[in-house]
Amino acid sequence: MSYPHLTSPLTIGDLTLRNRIVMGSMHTGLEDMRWDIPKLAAYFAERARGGTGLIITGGYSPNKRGWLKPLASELSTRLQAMRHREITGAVHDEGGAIALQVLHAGRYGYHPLSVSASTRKSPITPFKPSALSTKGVDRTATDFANSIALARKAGYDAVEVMGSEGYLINQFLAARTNDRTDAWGGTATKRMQFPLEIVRRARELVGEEFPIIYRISLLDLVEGGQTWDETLDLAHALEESGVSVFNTGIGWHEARVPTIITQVPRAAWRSYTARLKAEVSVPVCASNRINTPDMAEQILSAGEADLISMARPLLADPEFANKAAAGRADEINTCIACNQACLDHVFKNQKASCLVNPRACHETTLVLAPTRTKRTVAVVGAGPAGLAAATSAAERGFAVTLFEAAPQIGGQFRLAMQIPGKEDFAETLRYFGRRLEVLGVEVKLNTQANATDLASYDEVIVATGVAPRVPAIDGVERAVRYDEVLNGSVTPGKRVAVIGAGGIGVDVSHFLSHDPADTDEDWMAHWGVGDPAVHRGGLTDPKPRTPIREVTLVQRKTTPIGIGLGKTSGWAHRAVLKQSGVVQVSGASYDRIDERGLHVTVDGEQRLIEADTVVLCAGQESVRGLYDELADAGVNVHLIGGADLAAELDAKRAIDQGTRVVAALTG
C-alpha cells in the first residue's frame, strides 16, 4: 500500500518536513544526565535515519522548580544548550529534523521544590506544591521563552510547548487547579494568559519563522477540566500569539480514563483532533494510539489532521517511515501499547526501552554485529524469546533453523492476543513471521526437535517455554487450564471460578466477562468519556458493563488482586474487573473442586464458590528437559524465556533475553 498523504512534505515556518510522521515526545531517562547525551544522540539519529519527519525530545524544564524529578532534564543555560548540539547534529547528519519540548512539571514534579498555580496537591505525587506568586508566574513565563530561545541556539529546528497532560500550563488553564484571584486566574480568560505570555515572549526572541508547536489538551478527562469553548478560545488566542502547529494531548496523568494503553481502541481520539482542525488555520497533529501507517494515512486523507504523532511506535521500529514509504509496511514492528518497557520504566525511574524492540534506548550497547564466519544456530521454540533469538541471529548473518512443535509460531503470545484489548499482540507475530521470511530463516513447524537433531549445530538456543502448573487440589481433574479456555478448546459455563490472580488470572477474568458485542463507542461509554462541549473536561458518568458470565477471581495471597501489574496500566485492568462485576477473593486456601464448584477457606471460614467451570491460572512450570539433555551432552546450548524462568510470563524479559544471548554469540 502507498501512503501519499503520510509521505508528502509539509512546510512550517522556515522548516520543511520530509513527511507527516512526527515522533512524539516521550521521556526516556537519557535526558537527565549529561553523560547520557551520546546515547540520546544515537537513539534519535537512528529514528532520523529511519526517515522520521520530525522528532520531538522528551520534556526539558525551563527552570529547576519545573523538574520532573530531582536533577531532571533542564534547558536554562547556554552551556546546556551547547551540549545539545551533539543531539541536533546527529539528527541533522541523518537528514532529519528535531524539536525540543519545553515542559514544566508543576505539581507533577516529584520533588519538594514543586510549584503550581495553587497549593492543591496532585494525587499521583507525594509533594504538596507551593503556589507561584504573581511575579513568580511572570518569571516562569520568561523562563519558558528563554528556554525556547536556547533551543534554537542549540540547533533545534522547532520547539514544542507542553500545554497538556496535566503539567503546569494545564494546571493554570483548569479551574480544578487554578483558584487564583490575580491576573493569572479567576476567569477562563485570565487562566489562559500564562500560555499566551509564554508564546508571545518566545516569539519576540526567536522571530516569526521559527516553528513553535503547542501541545494542547483537547480532553482533560478530570473533574474541573476545561470546556470545549474554553479550549477553542485558547487555540484561537494562541494562533494570534504566534503558534505554528497544534499537537494534541488527551487526558491528565491523574485521569480515571486510560488514554494510550493497549485496551484503548486504535485512533480513539481522532474525532477530537478533527474538531480542532476545523476551527484553526495552522496545521494540527493527531496523537495517541495511532500505530500503523494505514491508520495514519486514513486520518490524513480524511482531512482530520495534517500530521501524525507516534511516540511509542517509533520506539518499536525506528525504520517505520522508511518501510512505509518503500511499500514494506508488512515489515513494521508495530507498537502494542503495553507500556511495560517504556512508560513503566520511566515511572519507576529506570531507562526506557521497548518490549518488542529491546534495542530502543540501548543503540550503543546492544549491537547485533555481523558475524565473521558462517556458523549454524538452531533455535527451539517459536514463542517471543525464540522468535527474537532466531531473527537476531539471522540479522547477524548466522544460518538459522527454527524448530516449533506447534503448527504456528507465537507460543504464549498467541493466547495473549485473545484477551479483549490485546488484539494488537497479533501484530508482533505478524512482524516476526514476516521477518523470518525476509531473513531466510528455515522454519520447521510441527517439529519436535530432539538432541540428536541438534547435535550438529554450532549453537543451540532452547526457548521451549512453559506449561501451565496444575496445583495439588482435591478434584483438580474437574478443572480446566487457562490455555484451553483461551485457545477455544474449552467453552466455560455461565458461572466461573478462576484460581490464581496474577497477570494471567486477571486477563482470563476479563476474557470470560467481556461482551464481544461491545464496540469502540461502548468502550468510551464504559469509561465515561463525553462531549467536552456538553461535559466539562469531557467527563461524564460511566455506562455500566454487562458481563456475559459471573466470574470469581481467587488467590492465595492476601495482597490486593492485580497489585503486581504494570505501573501505568495495571490500575486500568483492575478497573475493568470492577466494572465487569468480577468478584475478588484474596487470602484463600483451596480445599477441593466438585460438581458444585470451588470450595475454599478464607479467614478460617469455609466457603463454596458456585461454579460451572473452574479455570486454573495457578502459574507455570519451565519446560527445559531438552536443555538439560543437551547440556549433559556438551552441546553449546543456551536457555532463554519461560524455559529459563517461568515466574510470571514476561514477554519483555523473553524478547530482551533472546536478543542479548544472540548479541553475545561469538562469530
Contents of the next structure:
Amino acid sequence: MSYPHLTSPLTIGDLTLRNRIVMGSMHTGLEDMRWDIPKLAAYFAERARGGTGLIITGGYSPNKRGWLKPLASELSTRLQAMRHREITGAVHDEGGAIALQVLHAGRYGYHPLSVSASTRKSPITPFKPSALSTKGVDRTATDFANSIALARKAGYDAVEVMGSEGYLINQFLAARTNDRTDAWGGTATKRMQFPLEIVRRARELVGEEFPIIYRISLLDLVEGGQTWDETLDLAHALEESGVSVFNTGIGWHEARVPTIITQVPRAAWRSYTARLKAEVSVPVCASNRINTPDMAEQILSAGEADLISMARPLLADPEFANKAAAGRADEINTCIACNQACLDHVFKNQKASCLVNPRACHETTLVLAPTRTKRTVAVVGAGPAGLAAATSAAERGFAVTLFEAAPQIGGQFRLAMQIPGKEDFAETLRYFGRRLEVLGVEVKLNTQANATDLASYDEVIVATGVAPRVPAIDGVERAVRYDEVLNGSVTPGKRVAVIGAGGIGVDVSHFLSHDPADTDEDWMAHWGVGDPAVHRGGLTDPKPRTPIREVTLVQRKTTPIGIGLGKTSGWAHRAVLKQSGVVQVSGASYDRIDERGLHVTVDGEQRLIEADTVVLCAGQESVRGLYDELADAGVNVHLIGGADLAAELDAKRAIDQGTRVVAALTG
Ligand code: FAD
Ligand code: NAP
Ligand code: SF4
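Please supply the coordinates for the form predicted in complex with ligand FAD, as a counterpart to the form predicted on its own shown previously.
Below: every chain and molecule of the assembly, starting with the one above.
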C-alpha cells in the first residue's frame, strides 16, 4: 500500500516538511535536567532518521510559575536556548525538522507556585493556584512570546503553543476556571485575549515566516468547557493574529472521558478536526488515537486534515515514516495505546519508554550491537518475552531458532487481544510475526521443546511464561479458567462469578459483560460525548450500557477493586465495570463452588453468589521446569518473562527483559 497524501511535502512559512507525519509533543522526563540533553538529542535524532516530517518536543514552560513540577523544563533564558542547539543540530543532521512546544501548566503545576486564571484548584493536583493579577497575565503573555523567540534562536524550525488539554491557556478560555472581571475574563471574547496576545506578541518577535503552531482544544470534555462557537471564534481570531497551523487537542487532563487509551476507537475524534478544517484557511493537524499509516492516509485523503500528529506511535517505532514510505507498513511496530511505559511512567515521575519498544528514550544505553560471531541461540516460548528475545538476537546477527508449543505465536498476549478495547494488541503479534520472517528466524510452532532438543545451542533463552493458578477451593473442578473463556473453548452462562480481581479479573469481567453489538458511536454515547455545538464542553448524559451477563467480581483483599491498574487507564477500566453493572465483592474468603454458584464468607457472613459459571482469574504461576533441567545440565541458559517471575508480570516487563538479556549476550 502506498500513502500518496501522507508522504507529500507541505510548506508552512519558511519551513518545508518532507511529509505530513508530525511527532506530537509528549513529555518523556528527559526534558527537565540539562545532563539528559544528549539522551534527548539521540531520541529525537533516531525519529528524524526514521523520516518523521516534524518533531514537536515535550512542553517547556515560559517561566517558573508555569512549571509542570518543581525544576521542570523551562525556556526563558539565552543560556537555556543555547543548550538546545545540541537537540536541534542532531535533528537537522538527520534531515529532520523540530518544533519546541511552549506549555504553561497553570493549575496543573505540581508545586506550590502554580498560578491560574482563578484560584480554583484542579481535581487532579493537590495545590491550589494563585490567581494571576491583571499585570501578571500581561507578563505571562510576554514570557510566552520571549520563549518562542528563544526557541527560534536555539535553531528550532517552529514552535507550538499549548492551548489545550486543560493547561493555563485552556484555563483562561473556559468559564469553568476563568471567573475574572478584568480585561482577561468576563465574556468569551475577553477570555480569549490571553492566547491572542501571546500569538500577536510572538509574531512581532519572530517575523512573518516563522511557523507558529497553536494546539487548540476541540472538545474540552469538562463541565463549563467551551462551546463549538467559542472554539471557532477563537480559531478565526488566532488565524488573524498570525497562527500558521492548528494542531488539535481533545479533553482536559481532568476529563472523565478517556481520549487516547486502547479502548478509545481509532481516530475517534477525526470528525471534529474535519469541522475545524472546513472553517479555517491554515493547515490543520489531526491527533489522538491515530496509530497506522492507513488511518492517517484515510483522514488526509478525505480532506479532513493536512497533517497527522502521532506521539506515542513514533515512540513505539522511530522508523514509522520510512517504513510507510517504502511500502513496508506491515513492519511497523504499532503503538497499542496502553500508556503503560509512556504516560504511566511520566505521571509517576519516571522516564518514559514504550512497552513494545523498550529502546525508546534509552537509545544511548540499550543498544543491540551487531555480533562478531555467528553463534546459535534457541529461544523457548513465543510469548512477548520470547518474541522480543528472538527478534533482538536475530537483529544482532545470531542464528536464532524459536520454539513454541502452541500453533501460533503470542502466549498470554493472544488472550489479552480478545478483551474489548484491546484489539490493537493483535498489531504487536503481527509486528513480531513479520519481524521473525524479515530477520530469518527459524520458527518451530507446535513444538514443545525439551532439554535434548536444546543441548546443541550456544545460548538458550527460556521464556516459557506462566500458567493460570488453580486455587485450592472446595469444588474448584466445577470452575473454568480465564484462558478457556477467552480462547472460546468454554461458553459461560448468563450469571458468572469471577474469582480474582487483578488485571485479568477486571478484563475478563469486561469481556463477559460487554455487548459485542456496540459500535464506535455507542462508545461515544456510553461516555457521554455530545456535539459541542449543542452541549457545552461536548458533554452530555451518558447512555447506559446493556450488559449481556450478570457478573460478580470477587477478591479476598479489602482494598478497592482495580486499584493496582495503570495510573492513566485504571480509572477508565474501573468506570467501565461500574457502567456495566459488574457487582464487586471485596474481603471475601472462598468456601466452596457447587451447582448453585460460589459460596463465600464476607465480614463473617456466609453468602451465595448465584452463578451458572465460575471463572478463575486467581493469578499465575511460572512455568520453569525446563529451565531448571537445563541449568542442572550446565547449559548456558537464561530465564526471562513470566517464567522468571510470575508476580506483577506484564508484557512491559516481559519485552524489556527479553530485549535486555540479548543486548547483554557476549559476541
Ligand atoms: P507467556 O505469554 O505466557 O508466553 C509463554 C509461551 O511459552 C507460551 O506461548 C507457551 O505456549 C510457550 N511455552 C511454554 N513452554 C514451552 C515449551 N517447553 N516449548 C515451547 N513453548 C513453550 N500485559 C500487559 O502488559 N498489559 C495488558 O493490558 C495486559 N492485559 C492482559 C489481559 C489478559 C486477559 C491476559 C491473559 C494477559 C494480559 N497481560 C497484559 C499480560 C501479558 O499477556 C503477559 O504478561 C505476557 O504475555 C507474559 O509474557 P511471557 O512471554 O513471559 O509469557
Ligand atoms: P494479579 O494482578 O496478580 O491478580 C491475581 C488475583 O488473583 C489477585 O487479585 C488475587 O486477589 C487473586 N488470587 C491470588 N491468589 C489466589 C488464590 N490462591 N486464591 C484465590 N485468589 C487468588 O494477576 P492477574 O490478574 O492474573 O494478571 C497477571 C498480570 O497481567 C498482572 O500482573 C498484570 O500486570 C497483567 N495485566 C495487566 C493489565 C493492564 O491493564 N495493565 C490487564 C490484565 C493483566 P486476592 O488475593 O485479593 O484474592
Ligand atoms: Fe504506545 Fe504503550 Fe508504547 Fe505508550 S507504552 S507508546 S501507549 S505502546
